[in-house]
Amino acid sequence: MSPEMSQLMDPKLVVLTAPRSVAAEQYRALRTNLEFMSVSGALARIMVTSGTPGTGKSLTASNLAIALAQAGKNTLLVDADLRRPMVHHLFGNANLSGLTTALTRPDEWEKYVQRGPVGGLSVLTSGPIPPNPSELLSSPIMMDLLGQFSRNYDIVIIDTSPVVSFTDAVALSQGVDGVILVVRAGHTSRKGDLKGKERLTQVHARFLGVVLNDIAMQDGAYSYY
């Protein structure tokens, strides 16, 4: 990683920026559960939304691809939050085009991903915001994109949406292996979180399990168990 492209990413990218901290060996933890529960069947593709904002599952999202990345594993990021766009913002891309110009011109998606701070690592940033994120992300074309991100990468991490409030991680979740929801320590309501939960066991989404994410930690990070 080169010092220009570490001064443009955020600080709470630990798995870089904080390599020995604890938060960043709990990313590293949810690897290895990641990598066991693959043995049951195949995880090439793992959205990550949340009940409802404010979770910090953008964090988590690119935390894990970084882990996963490290781990040797050929990892794409896409941002499939095309309410509310974090990942260039954390890796300090340029986000002029994105998935969202993929799926207009999906024979040349590959032209629009962009190199990750550390080898073996994709991002795929949202690209412009469109007026109509849930018909993009249930269209054919987006379930034809994912394969073939999958036919390209090891493993596919995909940021979405919150799901109580949008549909957008709903549709999505159909196109994937399994879907990890984010919960925020004090942050979240329970209510909240169980009705994410159900909305995504509804349409028989492959519940992967929860991260709880800002609890409070001995050396002052923050992490997530």
Second form
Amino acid sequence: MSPEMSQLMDPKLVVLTAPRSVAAEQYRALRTNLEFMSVSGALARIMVTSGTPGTGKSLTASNLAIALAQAGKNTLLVDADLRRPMVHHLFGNANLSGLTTALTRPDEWEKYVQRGPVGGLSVLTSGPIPPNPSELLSSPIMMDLLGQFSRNYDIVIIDTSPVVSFTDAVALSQGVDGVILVVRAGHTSRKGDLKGKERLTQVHARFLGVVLNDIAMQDGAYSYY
Amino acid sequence: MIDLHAHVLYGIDDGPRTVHDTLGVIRQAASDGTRSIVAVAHANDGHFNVIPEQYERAFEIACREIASAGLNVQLIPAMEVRLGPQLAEGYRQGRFLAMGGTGYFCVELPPNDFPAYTLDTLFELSLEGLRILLIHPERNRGLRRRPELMERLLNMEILGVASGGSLLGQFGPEVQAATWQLIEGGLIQAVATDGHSIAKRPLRLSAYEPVLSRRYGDPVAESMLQGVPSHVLAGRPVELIPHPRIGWRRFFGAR
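Having gone through the form predicted alone, I am curious about the other one (the form predicted in complex with the partner chain); can you provide its structure?
Up next: the whole complex, starting with the chain shown before.
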């Protein structure tokens, strides 16, 4: 990690900025869980979404991608949240080109992938925001592009918009191997979260599980190390 | 201060006619405290069609004249491009010039409508790696009639710059009200003079400072006349934060 990189990066990318923290350890635990799950069927493309906005799904996707890259996986993080793209803010990347550029010029998509802050991590930011995100994301070109990603990378993590408000993630779930739903303690409603899960199971997406984010830590419980 | 939008090159559009007019408006800007001016010219608005060679020649001449007159004002080249369906193609073919090396591209909407292809065209331009600077969006009737369009522009992270005259009601009360709405909604983050001449549309940015700070507070006025414009010149993105109007409590409490 170069010094200028760490300056631009959001400190909440704890797997990099505070690798010994409890939170970082949890992201690594998530990685381990996914590795175990992939025994029963390949998990090469994983989508991260939420029911409602503001749960920290971009943060989860980014930290997970860093953890995977650190474990030696050739990882691509894709920001497919064209409603409120966050990945370039988190990593301090430019976003003048990205996924939307790749979608309009699919032959040269590799040109728009940027290098991440750790070896083995590549990042495809959202690119300019189109007037019609769902059409672009549910197009056959997008499905084709997802396949091409998997030819170049061991694992692709896709950050998407919330599933209840927008149809984007539901459409994308058809091109991935599994879906993680992020919920936030004291923030999301049970109803919204369940609705999100329902949306995804309706279209037979492979539901991998839920990440509970932003939980208040109890003293002592994790302090042993 | 930085003027993001003024017609100061002579003999190519409806800005100054002669070199004396140009030096006059530059002097006016300099005495008002403006140090940098984005020197636009209409590229394709139907009345004036300026091609890049023509623009560059006029720009060079103006810069030379300013230097030999000893004026300490920096000009930044840019074209003011009227929205049309083929803008991205025109840009690729080199028919339109972006703003200096900033990566910003000045687009002006037609006054009367908001064509169906507007958002698609702006998206196509941004796919060329450009950031869009929407010139006086408050003067577009389509946007005034359909406020939901502002939301769509905001979603696409498109930055607007108002003409100072709109703030003072020079284009009528409807345009003035739209200006406040677009500032309060977050689309408009900066104010420029859109200066054309000493008298009619002067290059005096400081004239807009009182009205902005009265309505939105000093920090917002400072950001709209100096902070955001310097971000644009540095080629950096600008966050589209809404600026709520300051309530009566502060108005009375502060004095």
